[in-house]
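Consider the single chain below, provided in structure tokens and representing the form predicted on its own.
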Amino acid sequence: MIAAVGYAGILVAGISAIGLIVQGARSFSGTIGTDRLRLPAWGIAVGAIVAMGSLELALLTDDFSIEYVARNHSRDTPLVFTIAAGWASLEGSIVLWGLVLSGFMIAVLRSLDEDDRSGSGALAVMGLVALFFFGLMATAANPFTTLDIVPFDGSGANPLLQNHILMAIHPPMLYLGYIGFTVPFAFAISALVAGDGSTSWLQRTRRWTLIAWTFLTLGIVLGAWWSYEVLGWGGYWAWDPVENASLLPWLTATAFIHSSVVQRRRGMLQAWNMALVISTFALTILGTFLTRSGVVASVHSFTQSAIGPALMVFLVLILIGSFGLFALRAHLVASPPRLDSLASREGLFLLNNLLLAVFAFVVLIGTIYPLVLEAFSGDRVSVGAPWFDRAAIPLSLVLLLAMGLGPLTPYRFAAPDLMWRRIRGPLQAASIVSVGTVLAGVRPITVVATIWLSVFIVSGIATLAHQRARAAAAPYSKALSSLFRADPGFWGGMVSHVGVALLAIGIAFSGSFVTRQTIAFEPGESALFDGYTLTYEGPTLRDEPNRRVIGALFTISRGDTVLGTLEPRLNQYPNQVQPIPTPSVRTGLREDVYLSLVRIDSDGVTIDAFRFPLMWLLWSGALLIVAGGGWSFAGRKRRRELSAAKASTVV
């Protein structure tokens, strides 16, 4: 019964998507009004809700007659991971994709005016995307396939996906980011079809882009944190192909957010913005393909299935269709560049965009080259972290420089004397801190350069805020608060820039000064590790509802001071031969001490011990980037509400 209802929801959503395409095209042509779009759009939403609700109900009621439930759930799976199993595997993740997409559709529908050609065209495009994904659910990725012989219990979820609470949060955040970029893509295609060269589509999609970018950033951060806290290898980013797949649309979307400012302010880069939006959406589909096709060996990827070729065909159609339309209509939406001088904020935005585009291209080549080579020659090669690092480090340093100069540089032309007055203080602060760092014993040039650039960014933003607050007529504290509220888009971006600076320092220190040691202990034995004393107190063993936990209890101390205990462990799941290692981490302001189990038996234990300096800067900086995006969006929404209220009062 549940399977039939869920599949019916998929069919309703698919049929409604066809209706939205037809009605959206008719509304775009002016034949009907936008009110005729409500029924098909809500049909998609209701169908998606029914499908996702049915899948969750089947999981919660242990309905093992459904193959998906039997493969990804068991009776002893904890509640939170039972719910997360709804999107933890191939078919369920596509259902969640459809549900999130339908939510964005309803939000766009509610923003339409009575005769809104641009919005109608955008919904028609979103209907095409919805038709593809609900078509997948109805065919190759059907989550409601039933079994002839119903087992008493299921296999349970992938142990890696139920080993930490972050795996219940990380994928939905990524989906909100990935799918959110459908909105600016749809409006861009609508503008191309209409030959609309104005900034209307850009203005309408600004907040949707910020929402998608913020959620994608949060998804990447949570994924890195999960890798650090769960996998036990001591890192947070391995340049895994699927990690790269999430980074690629983030890079192009970041470029778009910056270049859209130039288009709105100066009327430049229209064609470039169209290309960035199309590329961002195409890269989200590429990421979906890499994750769900099984073409890469990754902790993120699902098994090989028929969905891979379907996604590849869809990606090719998007690239050919979108860029083909762009080539035919670009002359209608582009305007000649009006760059007065490279020494201007526009020039720095352009540099920022070129660097981000090159960065994305490098990551794309390193990610897909092994796949293409294997497809055509059968040879297997891997592009590892050293290759990516050699390209990423210099590009990142130049990006930091552009980020520091951008807010201090005026539009049109930056006179040398004006620029010197603006950058003199930040230059002095950065130089003083960098010299102090060198005197403290820090030697790698890349670390010193990162510190210099990061301090330059933060002090430049602080100087800018201080100068503007002092120039205001109001008292300083009130002027500073009003300043941040008056332009949340700009200052939200500055908060994200500060986050990037902190993140860069955290990456530089944790990567350059990490220490690692493999240590064997007998019960009661102590060993020195980089200024700490680790004492092995003995093994631990406990049974939890879905696993057996085998741990090793350590006391950590510095000198005569006991700092606490750490318990790295191995989690043994019923359906997994090899146990899943889970590290134990002690986080401090100076450094993280990170212990991961290698071996444990009655005779003793072997661990990998790591020390990562200033890791808190990495995580706090990453979350500050997310906060900046959220502030920018929330502040813009508040400004629109206040403006609307003021206008209604005037009327």
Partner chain sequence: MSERLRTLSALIVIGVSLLISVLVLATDSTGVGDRVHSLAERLKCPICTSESVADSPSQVARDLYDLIGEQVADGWTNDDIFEFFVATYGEEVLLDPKASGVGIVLWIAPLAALAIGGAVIAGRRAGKHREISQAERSRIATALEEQG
Given for the second form:
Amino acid sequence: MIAAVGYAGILVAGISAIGLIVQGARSFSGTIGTDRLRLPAWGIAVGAIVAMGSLELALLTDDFSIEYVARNHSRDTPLVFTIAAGWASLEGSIVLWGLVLSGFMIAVLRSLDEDDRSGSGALAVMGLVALFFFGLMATAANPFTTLDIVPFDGSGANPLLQNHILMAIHPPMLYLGYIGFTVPFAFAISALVAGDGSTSWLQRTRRWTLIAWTFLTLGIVLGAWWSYEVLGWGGYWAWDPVENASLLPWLTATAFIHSSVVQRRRGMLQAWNMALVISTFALTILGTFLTRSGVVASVHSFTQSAIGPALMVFLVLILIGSFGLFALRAHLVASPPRLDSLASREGLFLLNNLLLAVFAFVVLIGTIYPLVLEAFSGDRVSVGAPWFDRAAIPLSLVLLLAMGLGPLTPYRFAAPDLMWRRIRGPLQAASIVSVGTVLAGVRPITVVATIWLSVFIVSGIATLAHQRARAAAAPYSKALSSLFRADPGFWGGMVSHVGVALLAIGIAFSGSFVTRQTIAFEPGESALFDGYTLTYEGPTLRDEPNRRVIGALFTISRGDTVLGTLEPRLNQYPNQVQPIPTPSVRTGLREDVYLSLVRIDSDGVTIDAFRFPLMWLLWSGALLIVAGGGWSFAGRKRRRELSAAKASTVV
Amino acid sequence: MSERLRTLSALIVIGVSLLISVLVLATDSTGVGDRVHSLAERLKCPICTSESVADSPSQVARDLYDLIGEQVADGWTNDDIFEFFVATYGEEVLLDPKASGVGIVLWIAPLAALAIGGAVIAGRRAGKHREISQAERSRIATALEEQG
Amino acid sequence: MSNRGRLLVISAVSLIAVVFAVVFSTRFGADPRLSPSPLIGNPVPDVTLDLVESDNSLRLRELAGQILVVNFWAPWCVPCRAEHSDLLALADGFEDLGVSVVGVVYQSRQDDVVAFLDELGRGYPVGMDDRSRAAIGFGVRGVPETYFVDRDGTVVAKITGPISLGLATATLDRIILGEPVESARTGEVQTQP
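Please give the other form, namely the form predicted in complex with its partner chain, since only the form predicted on its own has been shown so far.
Entire complex below, previous chain first.
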């Protein structure tokens, strides 16, 4: 029964998608008004809600007649993971995809004017994308396949997915990001088809881009955090194909966010912006494909499935269709090159774009080269962290430099004397701090360079804010806060820049000064680890509804001061032989102490102990990047409401 | 005068800091790094999906790590060690593909992309038309900035 | 953009897309973890095993002149239980034809090995793999894996996953007759307990 309702929802959404394509195209050509798009768009949304709702209902009511429920849920699964099971596995994740996409479509629908060709065209494009995904759900990835013989209980979710709460939040965030890029993509395609050279597509989608970018960033950060908290090897980023798949659209989207500023301010780069948006969208589909087709081995990948070929065909169609369209029509929309001088803010934006594009290319090559090589020659190679690091570190350092200079550099042309006056303060701050760290014993040179650049970035932004606030008539603190409110796009960006600077220091420190030691303990035994004393108090054991948790209790002390207890654990799930570790982390101002349980029996335990300096800086920097993104779109909205309120009082 | 003084003091601060940093970093003998660990980071743990020998908590990875330690102690060169592992596990044991043979693409492609991109931007710059002189523009820009 | 430029972009993108498609089509259904052994055609690695329930050790190269079946296994490995009786039969059946079966224990404790053998039977020498040296020498990625070595001491084939008596017999027959043999994958290997 639930299965039938859910499947009907998918069909309704799919048919509505066809309706939206047809009506969108008619409205685009001016035959009908945009009010006729309302029915099909809402049809998709209602269908998607019904489908997702049915799936959740089936999970919550233990309806094991549905194969998806039987495979991804069991009676013992805790509530939060039961709900998360609705998108934790392949078919469900596609349903969530459809739901989020329909949400974006409704938002676009509500922004339409009565006669809105570019918006109608964009909705038609989104309808095409929706048709593909609902078509997938109706065929190859049907979540509502029923079983003839209904099992009494299901096998439960993949242990890795029900081991930590982050796994319930990380994928939806990532999807909000991925799918959000459909909006600028759709508007860009619509503008290309119309041959509309105005920047309205960019203005209209800027907010969507920022929202998508912010959620994508959050999704990536949560994924990294999950890696750190769960996988037990102490890392947060392994250059794994699936991680790379989420980084790729992030890189091109970040490039787009910057280059769209240039277009708004200086009217340049229209065609390049469209290419970036199309690439970003194509990369989100590539990421989806890599994750869900089983072509790459990854700690994150879903199992092999029939949707791989479908996604691949879709990707090929997008690439040929949209870049073909781009090649045919870009001359109609392209803006004239108006670059006065490379020594200008535009010039730095171009540098930023070049580096981010090359970065994305490097990550793409490294990720798919092993597949390409094996397909053509049968040779197998691995491309791992050392290779990616070698490319990513210099690119990142130059990006940081551009990031430090950019906000201080004027548009059009940066006169040397003016530039010098602006940067000498930050330069001094950076030099003094970095010489201090060098004298304090910080090595190697890449870490020192990172500190130098980060201080340069932060002090540059601080100087900028300070000068503007001091120049204002209002009292200093008030002027500072109104500064942030007046231009949330810029200052949100600056908050993100500060976040990047902190993140860079966190990455450099935690990566360069990690200590790792494997230690075996007998019960009651103590051992020294990097200035700390770890004492093994004994094993712990408790049965939870969905798993058995075997832990090892440690007290950690420094000198005579007991700092607390740590309990790294192994979680044994009934549906998997191999236990899933849960490391135990003590976060401090200086460093994290991270214990991961390797082996435990009656004789004692073996643990991996790690010390990662300044991890909190890494995470707070990452969250600050997200916050900056959030401020730039939330603040923008408030500003618009404010001006609308002002306008109405004037009337 | 105070402007020139500021410039001078800034140059001194930056110059001295830079000089000290360079001198200290150049004469530094520590920080050579742990050779065994850096080798282990460049070899893939054979039973893992993307972890290196250095990162994997598995017992095999630990045994491999110890073996690398012995090889280093026995005076093997890095190439000897890589060759040994390639002979048993195949090329894919190297997380950092060699810059020869099939791996060459991975080394050339990024540099080529950087060069092409740079050339495109430079070409864009060259294509512009000059109406006012650089000095004039500099003056205008400065004046505008001073005002705003 | 000029007409030629447009054509160029379209054909380049189409080419890339099609290459993509071809590349990935070959990968559907393939196991990304499966990989060939570089050992095939090379001399058997020089490894020495500490024999279980014995004070002796066994150096594989000292068995030169015999055909070797080197089976990596572990007591915690589920498919290894399934293939054990076939290995016993193989050792028994081919003994007179100059074939030696050697078991190598992967990542396990001797007590568990003895318990396993008590339960499922003995019939050929089994050695402990000190510090995984044998497994590293052979490039083992999981258990069970079985390597076939001809009389010249050259590794000629590898079976990944549990052996079946039929497949192993056929492989040995061909080696005895001096015919070329092929490696095979019969199922999953287990990497950890």
